[in-house]
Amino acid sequence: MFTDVATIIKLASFGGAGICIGLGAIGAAVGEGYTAGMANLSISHKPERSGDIMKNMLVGQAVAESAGIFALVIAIVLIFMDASSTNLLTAAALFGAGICMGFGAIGSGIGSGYPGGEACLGLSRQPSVSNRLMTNMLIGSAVCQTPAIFSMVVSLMLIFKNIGDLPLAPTWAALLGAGISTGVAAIGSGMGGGMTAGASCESIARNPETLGRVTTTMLVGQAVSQTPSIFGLLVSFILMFKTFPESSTLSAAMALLGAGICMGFGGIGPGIGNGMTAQGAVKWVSRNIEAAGELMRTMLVGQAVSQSTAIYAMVISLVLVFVV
């Protein structure tokens, strides 16, 4: 059965979509859990305004729920599609599709869950800002989909990338080191993004008159938390279209693979690190508009100094890369 390259390559596109889907459902789950916690508690606290908190509520769970509907395309796509390549790398871009966008649901579901949560704990707190609230909630959740749409993009090339001649080996690794990359380097973005953006949920409700700085401030942190993301996606796409020479060497492989879990796993740190740096900035922008200006600048130097090690992590992915 193994020495049919058809059923490997079914074996492949089934075992991704099962992957994808798996671990896209976490993600999802648990920010739509988040919210929904938030918005019993915020019931408890204002009964007469459960309406208004209900449909808050449900709004945020659909944000939250667009990483899982992303991995559920990706896995119909990858069961359905027409899988008839008598190339075994058509095997490897598959399986890296789903392992991309599995991973790649992950930070962006719970990371929209945050502000989905505190955006109903603060409609308790200040029922004549909804409006802003809701607005306030749909921008930062949706920053935190990016992530998310990052990892769909590079499933969707691995998936329909036209595999010519290339050579087997190396590129086989090339392949599942580009869905590791980006998947796995927007968990950290997404949670990131998310812590921000309930924070600034949070600051709303506190203080509304501050509603421009703290959205000002929100989206700049949410911007540098979304990097490890952008890093691992430069490093899929250079796998993806960087052509490697053929060689049987165990070695170039695993450089190439390295390199794809080297930048991944890398990213993850710096975007929960710029998120948390991001969050202390826009909680207290709103208890103290007059510092506004130094917070951001701090946030920025701190951030900076967080991404560092994503940079690290990126240096030697691309070392790993053109050392083949």
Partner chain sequence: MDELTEIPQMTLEFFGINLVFNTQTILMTWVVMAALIGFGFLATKKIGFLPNPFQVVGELLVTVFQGLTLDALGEDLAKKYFPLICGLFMFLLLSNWLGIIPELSEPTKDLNTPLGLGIMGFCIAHYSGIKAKGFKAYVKGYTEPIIFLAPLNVIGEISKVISISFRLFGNIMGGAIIILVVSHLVYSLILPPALNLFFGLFVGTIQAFVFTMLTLVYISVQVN
Given for the second form:
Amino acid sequence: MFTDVATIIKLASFGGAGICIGLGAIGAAVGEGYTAGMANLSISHKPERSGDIMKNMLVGQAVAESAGIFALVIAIVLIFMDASSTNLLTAAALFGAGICMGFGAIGSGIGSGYPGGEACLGLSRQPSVSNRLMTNMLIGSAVCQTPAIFSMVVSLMLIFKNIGDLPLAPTWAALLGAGISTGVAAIGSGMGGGMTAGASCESIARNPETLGRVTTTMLVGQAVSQTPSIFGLLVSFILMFKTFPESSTLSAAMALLGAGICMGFGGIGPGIGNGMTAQGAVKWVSRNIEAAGELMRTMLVGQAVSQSTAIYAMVISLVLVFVV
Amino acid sequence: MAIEGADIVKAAAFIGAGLAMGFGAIGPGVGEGFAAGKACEAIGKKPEEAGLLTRTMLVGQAVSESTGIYSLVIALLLLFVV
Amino acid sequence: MDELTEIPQMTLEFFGINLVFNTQTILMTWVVMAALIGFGFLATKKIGFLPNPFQVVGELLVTVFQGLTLDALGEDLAKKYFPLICGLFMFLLLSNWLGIIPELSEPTKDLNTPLGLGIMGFCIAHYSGIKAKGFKAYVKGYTEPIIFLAPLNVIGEISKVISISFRLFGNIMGGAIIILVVSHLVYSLILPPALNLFFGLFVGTIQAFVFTMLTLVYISVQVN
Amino acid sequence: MEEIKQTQKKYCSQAMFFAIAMFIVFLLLGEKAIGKGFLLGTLFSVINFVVMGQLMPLYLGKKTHSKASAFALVSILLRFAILAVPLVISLKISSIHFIGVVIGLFTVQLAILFDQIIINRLHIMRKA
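Which structure goes with the form predicted together with the partner chain, now that we have seen the form predicted on its own?
In what comes next, the whole complex appears, and the chain from above leads the way.
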């Protein structure tokens, strides 16, 4: 068995860094692969516009990669920072930070591939609107990065948190749970936001006149899709900043870990579902602009109802933290 | 660490509650979102039927949410009864 | 960071029962109510052909929500429920926007406010359902599709209250916590005000609308 | 290919110009370490962008999404290895500030977003 605390901390930070960069790179790669596949398709449709399409793909990829670069920064910090702490809690915090950023980058990486791909396809269909299409794609994929930014904030706070003399026994679970909560909940919101942005690019290529309404609907839909990741952030902050009384029982630790897992996984489904709703609404705003108000209202109600399972997960998490 | 039988049971119940609600929320969330997306498409096609379509969407969502509610019930049972 | 979960409380003893009041929440609710009454007074003071700005905003709100209630409930009931829906929206909107002003905080940040409003909406929806369908048909609605599912139907109804109130609470509280944490981390002039604008104005408006629409939808589901 | 080169030239020169301007600002503010880090980060961000553009034609032979994704994974790992260099340097050398490098790594993205969203929006609005 390892008895040396420094070794365990090193192991935890290396493991966290590996998860972080591995998952972050996979997410960005899937997104870029989607964009590249769509670009191939559109170049084969319209070979004479290949220059424009490749330019669009380049710019889209550069922005879509941001989530992966966040993961890289966190991984480098985890590997090269010399943790002089002799507290075992540091190991939990560093591992939690790696998990948080790794999972948080997947959703945004995959998600921001959709607007890039749809924009490439749209360029082959409607060459005259290339400027508007690219602007819309960039706004969409920049908003997609929000869950990844949330995860980066949480993992930086976990890395640089002043552990002090907090009791080890339940706090390790709280720190690990804080990482899982924000990181995993960000997957759904990132993918949902990406679906919405992709639909908006497709819509603008179909009917460029409706640019204003489509962009507004997209932004509102993406903002509401971010709600599950905001819930995840809320649970993380509570787990990080509440001081838990020392107790050596297993159940106290498992309650805190369970709170993080519950909110994290509970956020995936509603995030994707909200994205699907916004996707449908954005697509049809461009086809039937007269019904835009009706569509926005239905989208908001539908998204609100499909969020309710995320809210149940948040309630269970809060019960696990505060009541049990 | 003093780990006793009752403690292990409690710990398992807590983490089980978290897992139940966490994974139980995935399916209904996606499903309800899918239903709402289809309702939006239908309203785009026929805006004059918006009231009926919204009601149908809500009924469908309520039905597909029932599995989420089952998970909630199970989680609460695990938390407070076990 | 301790100010996060701390709510100023006042405890009074009343015939042996301890009554706890969240003083800040109550105070902020009064601020919102005073502002709304002031708004109503200004909007209706001089009703003229050339409206003043307050009258314009008031008319806009009234027209929009009249249309929405009319769509959802039909001619007769809309007249009855429209003031409730419009008032609910205005109260929530102002409550969610209140946090932008320094030294003031949103009353919706305390779980008691959204929970109270959610229970109010629940009671109104079920009262109107019983009134519209009759008690027998109302009870029969719970035994569908088979009688064994009745407890789950009841839980489903109660979980609506939980979801509607926790949604508002989670969004507003989450926004407040994020703003607080970010302003502790970076002392910049750009980021916290931008976050305040996003969470206070944008998310606050959307959540007020969603809460109002869901209350309306719950009423209309019960009635039809 | 001409368009890709043009785009790269445009954004790289914008990013480098911005980085030098910010370096001077940081120098005047007395934060030399952050300024140096910013410059270093921007340099590697530009290198990453150029490499990405050079690899772009190689994507076009990949017919399926999964093949393209596998190729993207290889290319990302290669480019992240490049991006890791300034981060490690700044952690090892104390006269270069880490935060500066991190912000510098996003200069190309910021230049693209600024150019496309703000300038383009103004252009569209003026036309309308």
